[in-house]
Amino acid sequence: MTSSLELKGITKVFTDRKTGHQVRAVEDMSFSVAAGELVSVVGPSGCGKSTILNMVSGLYAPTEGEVLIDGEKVVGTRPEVGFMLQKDLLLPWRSIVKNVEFGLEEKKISKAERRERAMLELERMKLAEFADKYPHQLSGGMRQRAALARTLVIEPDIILLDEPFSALDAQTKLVLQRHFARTIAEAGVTCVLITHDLNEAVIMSDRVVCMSGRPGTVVDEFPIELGNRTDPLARSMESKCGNYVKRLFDLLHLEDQAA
């Protein structure tokens, strides 16, 4: 069942235990992401995007405001969340069809079921071939998919993404992104985007929220108005995504100004 997401006047400050020195990442932050969509978030670097995903993901508590899931206050790491990163942090010494089980290794579930249903994932990433090679043997775009397949095999309700395509090469990038795209739309998984490149934003999202520099807050937040979500290539071909794109490059310019 697909969850929705809220953030509630989120802030988060960070004290050094050494010095007492205090950080504001975000303040006052406040967004809804609803059942199965796909929002991403941008902003200048430092303004605490990534600060967003660890509260929702229940690794750390905000210091004022509440995260919910489903109307449902997060007081730690749930498993319906599952994470996932620029690195695929792929376990080397474990094949890849072992490193797609391994999440499914806390659950009270057969050693047959797990091997089947990791197949089963690896089989739509176009993966099974290789199921029985390691991390070192795979370029870096089948990793990726690999990673991915590790979080989907867990079935989980919201998927949060931390500049998952960042480091790929441009023709992967965009193979990549479309096969994601069209994965997450069939299991109608909730999402949410961290990333710096904001024709991704656009290509990619149902909505953009924009934050502002440290401590990052709402300066903007707009629908994507293009056509089916699948097909990011496509959706990049769109008169209005250049549109889209120079409104969120100027807020962002507008904050480096302001900075």
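The structure displayed is predicted, hence computed values, not measured ones. Take the two forms, superpose them, and find the largest set of C-alpha atoms that agree within 1.5 Å; that set is the rigid core. Residue numbers count along the first chain shown, from 1. What changes on going to the form predicted together with the partner chain:
- Residue displacement note: Thr19 has its CA displaced by at least 2 Å between these two forms (rigid core superposed).
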Contents of the next structure:
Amino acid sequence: MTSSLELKGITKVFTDRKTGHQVRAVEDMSFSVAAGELVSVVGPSGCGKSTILNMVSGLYAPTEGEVLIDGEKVVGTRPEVGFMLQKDLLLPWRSIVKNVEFGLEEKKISKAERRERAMLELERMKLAEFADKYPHQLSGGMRQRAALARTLVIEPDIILLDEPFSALDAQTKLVLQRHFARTIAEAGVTCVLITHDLNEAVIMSDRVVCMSGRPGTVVDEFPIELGNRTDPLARSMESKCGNYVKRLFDLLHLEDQAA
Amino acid sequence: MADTQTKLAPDPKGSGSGPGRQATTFLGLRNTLGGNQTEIAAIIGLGVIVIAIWEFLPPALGLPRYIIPTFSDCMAEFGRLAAREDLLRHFMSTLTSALLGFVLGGLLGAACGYLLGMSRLMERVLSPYILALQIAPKVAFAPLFIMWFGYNSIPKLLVTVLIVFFPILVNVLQSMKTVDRDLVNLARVYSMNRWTIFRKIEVPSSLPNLFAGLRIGATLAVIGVTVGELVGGNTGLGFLITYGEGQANTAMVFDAIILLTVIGVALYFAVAAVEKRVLHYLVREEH
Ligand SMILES: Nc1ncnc2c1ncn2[C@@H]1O[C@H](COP(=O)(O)OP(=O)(O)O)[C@@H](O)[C@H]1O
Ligand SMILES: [Mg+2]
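Having gone through the form predicted on its own, I am curious about the other one (the form predicted together with the partner chain); can you provide its structure?
Full assembly next; the chain just shown is listed first.
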């Protein structure tokens, strides 16, 4: 069900369409995520975090190196990967339940089963009563929960979250972090969480990977030894939490000075 | 905490939009009716005043009716046209050509827009020519079409198709170029193929632009037919304009213009009504 993920010596060079300049986004990047583990990736903006996720999801290939899922090289997009961005990416012309069904439409299952699975997922997200509403009728937090429902309904082996909370207000963010933490742990799914919120990285994950500025590469990675990650709020109260955040802060700060 | 929040979440929205929601439907109603009672009264009142000025001012200034026929002259002329000049046939001819030209031009424009939107190379190669054709005054083709196809309804139909075609093509093409890449990527991650992405992401994303094009097309369609009929042929409201001009029957010209406007307005509002239904999910900004 859940998969392990490994990045081996990934380098990604973009060629700018207009100027023809080459941009090194990621440089010799390696890290791995065990099955069922939640790893956060932090780093300054523009260091190639989203680029990594796009390569893991198979949207484009790395220039050098390889991405392995369960030891198998990623060569294209695969339906076992769930994908979520800062933007909810809900289709405005579809009702919420139809949006959740979106990812199931390429699977060979009946319409009735699709609807049933979507409704089940919406119930878990406490959104069942909004099934027939349209995205614009929901708050930002509800929309992001609907997006998580769409991501989880396909029963992915691995989910990739690219700053999913960064567009939300502080209070909604806290509630949603806890909700996500529980849901993801229940599903037992492997997860990569990209964030630039250091506190979020510490309270949500089993391990943190810290990247340098562009071209991004791993400068440090360490496990987070706090309480159960289903309760991020309780974790943030632990005294060790501050130490981890400080450690990340120093790492990133040093990189800034060097740049 | 999560539970209280999820229970609470719809609540502030619900209580906030209790009066808010009412206001929205109220405004929606106002929009369809064109205003509340005082506004409607003012609109009708203004119409009556304009008609009264039209009726009484020109005679008072001593303007002859072959320069400015009065409102009642025009109404009387309507009666005469209907009885003696087969007004209904001319009206229907113009209406059919406008509708047919609009539908054909719209379909062709949308089809070409989507096709060019799918292929970067084609779009790059063709865009200078499209730009040139878009700038070329389409109505100027009317005499050419008459030389080619004769004095029948084909030239006016062609002018209409041509004039409707471009704004729709350009709008659709523009929307295809600005589709949210992240939505397309999401569909790709779900292993959807090119055709499915087109159907499920690109076409729905393009609808607001398509309708903007169709609204422009609806107004242009009437211009296309009119020019086609002015230049050649012996049917349609455009023909009545040249016919009335030849007879120095100004009221006939006025009446033809009024009916052409009616067709244009009807076409425009028909498109707007369909748009409102299809794009119901868009948040409408109400003033
Ligand atoms: N498709 C692309 N073409 C050219 N440059 C790109 C492309 N995608 C990303 N980049 C560049 O790569 C760098 C890393 O981008 P990104 O992965 O989005 O950073 P992050 O998510 O960490 O903020 C940026 O400098 C960006 O401009
Ligand atoms: Mg990013």
